[in-house]
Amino acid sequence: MKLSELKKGDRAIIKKIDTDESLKSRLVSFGVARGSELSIEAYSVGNQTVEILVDGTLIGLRRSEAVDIEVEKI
């Protein structure tokens, strides 16, 4: 299951990140890397970008980006 097709108030682990370097490495960073659980905060009028919250921070995603990580919900 991709990250952009959870609901508000989801809950996952995140399974796989494919994508570039240079991204993975910001997501990372932020502490979104494989084996880290999230919950689905908000989506944007548009559903363009997701709010996801992983260890007590609240990070943005553009759609594009959520696509790209794969995830188990919980």
Second form
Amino acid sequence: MKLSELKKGDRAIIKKIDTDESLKSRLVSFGVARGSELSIEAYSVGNQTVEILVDGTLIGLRRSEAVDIEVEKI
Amino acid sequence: MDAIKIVLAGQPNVGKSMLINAMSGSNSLKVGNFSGVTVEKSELCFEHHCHMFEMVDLPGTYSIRGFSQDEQVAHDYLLNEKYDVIINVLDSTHLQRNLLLTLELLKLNKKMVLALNMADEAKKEGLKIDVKQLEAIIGVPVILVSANTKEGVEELLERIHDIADREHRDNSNIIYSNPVEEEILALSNFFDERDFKLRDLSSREMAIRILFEDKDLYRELHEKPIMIELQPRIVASLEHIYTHHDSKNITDIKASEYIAIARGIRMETVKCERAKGQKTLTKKIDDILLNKVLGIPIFLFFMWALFQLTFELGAVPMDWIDAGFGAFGEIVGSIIPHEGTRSLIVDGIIAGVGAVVMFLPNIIILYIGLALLETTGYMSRVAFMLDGFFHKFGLHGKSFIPLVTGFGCTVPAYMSTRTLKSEKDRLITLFILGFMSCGAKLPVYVLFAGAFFGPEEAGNILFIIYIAGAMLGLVMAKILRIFVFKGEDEPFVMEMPKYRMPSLALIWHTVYSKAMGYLKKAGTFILAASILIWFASAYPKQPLLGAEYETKIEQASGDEVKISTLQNELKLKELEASYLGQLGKVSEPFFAPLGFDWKMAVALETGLAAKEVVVSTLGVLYAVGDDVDEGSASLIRELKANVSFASAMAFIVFVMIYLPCLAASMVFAKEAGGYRYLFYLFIFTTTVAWVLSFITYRILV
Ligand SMILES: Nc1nc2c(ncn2[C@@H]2O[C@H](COP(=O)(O)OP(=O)(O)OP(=O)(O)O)[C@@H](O)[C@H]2O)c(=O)[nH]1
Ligand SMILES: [Mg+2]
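For comparison with the form predicted alone, provide the form predicted in complex with its partner chain.
Time for the whole complex; same chain goes first.
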């Protein structure tokens, strides 16, 4: 499923990141890559942005980026 | 002895700037709790135990290959400049992520020290870091420090000094995954057998670079005969790695190898003594502040409270300062016999500078509010909450940071747009930044809000003015996005820092240095401007006019009322005939439809130099022209008596929108990429300001 389909409090493992190289490398340097475990911490109004926790780091993402991240819920 | 040149590199918000402050015992570098505080390199020299240290602070960068303009600065510096030692600053509580950059930095083959900052936080979170083990793996000295408590800082300086003297650095013992290690071994054995050397690279290093497709190395190898034998081996090696990783994208493979290494190192060196799964403080605060329904109302409430305080709390000392300057003016006035000198000092200098200084309390409160926003970690949260909203208006959530900085001063705000990656986002943000009223505009608002609204309302009015400016900025952003800067959307990915309780010292220094800056400006620039304005308002002298009125006054023969009317008339006529008056008259037709008299027009024009000058000009003009018998009425009362409500509101609107000060305009031109843009900005802001002021005036009049 997609990251954007997860609910607040869900935990998941990243399966695939389907974005352009520059965004991908940015995500990697945040520790967001295939195999990373994440949890959903918050959504903003209208689910426009989502806050995820990856290895102790909180990261804000826009919905349009969250759609491109394939995850598996755990 | 030569100075040791040291460059600090690390991910954003790990405390590089604060560490330099701690090492040098100064407070000159700006510190804040969000990514992208430092956007330019800055240098600082200091002496420690008879050694000179030259520190270079770089913007934080998540990886060496820069993403945005500020990160590019770090990249270029690290690769191209000369320096002796790199201090790689890491956040001890986020070691794994920070190590990814360390792994890249190791490739630069420079002398390096790892400073594990935030040792105090790590201790609080129950993390135990095995420094010796980490040293053994990375191969460079590792020191636990805290820029906050200053522990380890002394040791860090000593180690830097040691390492600067040393010739070589130890090898690191970084282990890749098994298949990669096998291939590295195979390739490096091949190099050893052939006795092949390139630059000062070890065989292992060469093998690693080949496997991860280092372009420079390939280019160099290309011309070597060994390439013929090498090529099939590389293909085979890569094939093996591809199968293992189930991917043929070497960038992805490299990323997951690096992450695995970083994770491995962390597991080997960090022990957590605290039970997992506890709700952290940050999480608890986020549950409230990032609440889906309440988050934005809470933010608006904070802003409202800030402006309420700015007015209410600031009003008391403001009155004292105002009264103090008034009394001071009278005393000075009574001891200076010479008419012209007295007017210069009392009506020029004291009125002009006083009009600016009296708003210091308000400015300080505003700055405290902004400092809290910047240092607690709330700023990034608001950017997160507002991104959806901003995005609809064609702005990026990250634009929030320059926009908020703009409430303080527009100059650093323009510079902080460098954290925006997309050029279009950056330009739009630059163009609308002026609509965020800077601290120097605050005096104008406080003055007019104080003069035309009751004290209960004035705070709300301030809030409305600031919010209205921001809203207008959003609308303009949308218009610019649709008609001028069309283009792709930039993704929003942003780190949310931990909430931190800022130390009193940090807030103190942030606010103190800004407040001193404000006073210094009042004592220098504003002082000079006030003198200039006074001269322009007192000259050229009108001997004919004076003589004419003298005879009229004589003819009035003792009729007190008539004499004072005549004297007032004379003052007014003289002022109107002065250089400033002439300038005002020339531009009056332009401003007349907005309901501004020539004094207000002049204040707006001089305000192009600096926004504080708007009030000091009004101060001088109304002091010079004030009624003789009324004594020294305060500026607020003068305005109330001379300016209509509709004109005052239109004036506020105009000040809110028109071109920022000269210093900011220069920075704008530089950041936007040419004076051409400044010209556009001038046209853009003046048009919008005129039209909206006109509407305001027409509605209210
Ligand atoms: N508790 C604690 N906080 C620290 C320490 N060092 C820095 N901080 C805080 O961390 C935040 C970031 O500090 P900065 O010095 O601005 O970080 P930076 O690395 O220069 O950040 P950029 O300029 O954005 O790259 C600030 O809120 C500091 O107060 C430390 O040793 N302990
Ligand atoms: Mg910094």
